[in-house]
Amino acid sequence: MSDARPVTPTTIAAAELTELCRDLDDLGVPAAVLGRARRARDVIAGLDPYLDECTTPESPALADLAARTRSAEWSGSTLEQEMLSGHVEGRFLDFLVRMTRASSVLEIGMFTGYSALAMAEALPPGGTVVACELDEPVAAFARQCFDASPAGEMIEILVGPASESLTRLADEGRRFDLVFIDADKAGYLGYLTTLLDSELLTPDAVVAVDNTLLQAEPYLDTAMSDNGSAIAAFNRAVAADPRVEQVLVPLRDGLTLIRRSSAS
């Protein structure tokens, strides 16, 4: 298994940072300079695995989760090991299931399953997650692993589109107090027009939509990538829906948080 590659804000300046860094040491500018220059990466460089040393460690199941991830070959697949949530950002979602008081989880993507059994780690009793993953050998790695953890048996697989699988549940009358969207980028806006034009969503529900930084692309004057577009397009719209109030959290690679406005 490799390194993760840098995918994120922080992680990708701060492999420039070190690039940098080495390129003015090989230019022999001022001690003074290169010093700075590496105050800068270190501010950069230290601030994840820091985050990851004071957030409360994660469960021996997601910890396995995760080692089982980044042991697996991906290569010649569209996955990769750093689609996984991990463990600070599995974190946050645990406190927004307790702290939304949800008992009914809807997530929209799913891999291989950290952030789905980091939700139902937290769930009360009787409460249920719906995954919805495309991937069916992805699903079925994800099960596996649901299987070694109690939470799992409070994790429902949905294997397909993620449009069947919202109409299916809208058919059905299902309705989620928190969601989790974390699939292909192009849907996000459509997933979310799903959610707010139908009943799936309860009065109070919360909307987390993952990788809305997309790694710096969205506000970067550069050439954007396919993903980069659509998650810039996604943002101008969520900004611009007077239905709705957000807040963008700069944590790993962009978390946007929504909800139904209440002046709507």
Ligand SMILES: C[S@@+](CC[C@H](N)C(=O)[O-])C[C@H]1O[C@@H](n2cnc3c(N)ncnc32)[C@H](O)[C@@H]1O
Given for the second form:
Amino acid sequence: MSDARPVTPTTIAAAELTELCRDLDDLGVPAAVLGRARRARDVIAGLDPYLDECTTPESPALADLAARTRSAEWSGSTLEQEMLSGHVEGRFLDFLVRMTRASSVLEIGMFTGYSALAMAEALPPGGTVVACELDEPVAAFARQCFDASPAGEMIEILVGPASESLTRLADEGRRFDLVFIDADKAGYLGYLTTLLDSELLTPDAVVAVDNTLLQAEPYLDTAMSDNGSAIAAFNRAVAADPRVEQVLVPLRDGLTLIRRSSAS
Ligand SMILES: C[S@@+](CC[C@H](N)C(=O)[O-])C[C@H]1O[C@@H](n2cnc3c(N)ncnc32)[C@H](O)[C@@H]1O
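Next up, the form predicted in complex with the named molecule. The previous block was the form predicted on its own.
What follows is the whole complex; the chain from before opens it.
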């Protein structure tokens, strides 16, 4: 297990500003300049801890799942502990489930199951989360965590490529009030297109899409990674699609909420 590396605009900026303050100190810049740099660092570095402090604590089951994820060995895997959404985003998803009165939730990209369990805990009796995950071992890891929690019984895991799972769910006539997309970034636009073109969404369904700020890449004037390009293209496509209305919330690495346009 290693310490989590910065993977959100806020934590990346905090790490940069910490380095900058060190460099400015070494260079012996005037105290007023160093003071302003430190103030900027403190504003950014203090944000996430303050959000944590002001947000209702996570359940013991979620805290346990997060701890198990942090202490697992991820080296040699394409998966990493930083993929876990975590406390504040989990609580936000819990609010979304309750505010939309969702009883049927779909997750695309489950990892060790933090967001799936956070949403399951907010469901009414009889509700379900269908969670799609490509990686068989991580799905088994999540199942073990779910088995330790009553809300875990409400989660149905579909292992395999999410595009195939979506086709199967559509063929079965399944419908969802809330969808959380958090899988391969190159697949995002295809998942949203399938959701909008099929009967998978209930009329007032909300689609929440994670990592739409992708470590600030889409709005920085620097070379983009493949994931950055995929998210930039996704954000442009959503903004240009008259069928939907959306808001990009700067929560963690960016979370876009999408619904069918009231005019469509
Ligand atoms: C960022 S993680 C999900 C984090 C999780 N939602 C949470 O909050 O803890 C992305 C997950 O999507 C999965 N994934 C990637 N490509 C996929 C695909 N084509 N179909 C289904 N799952 C996929 C990965 O294996 C990984 O576990």
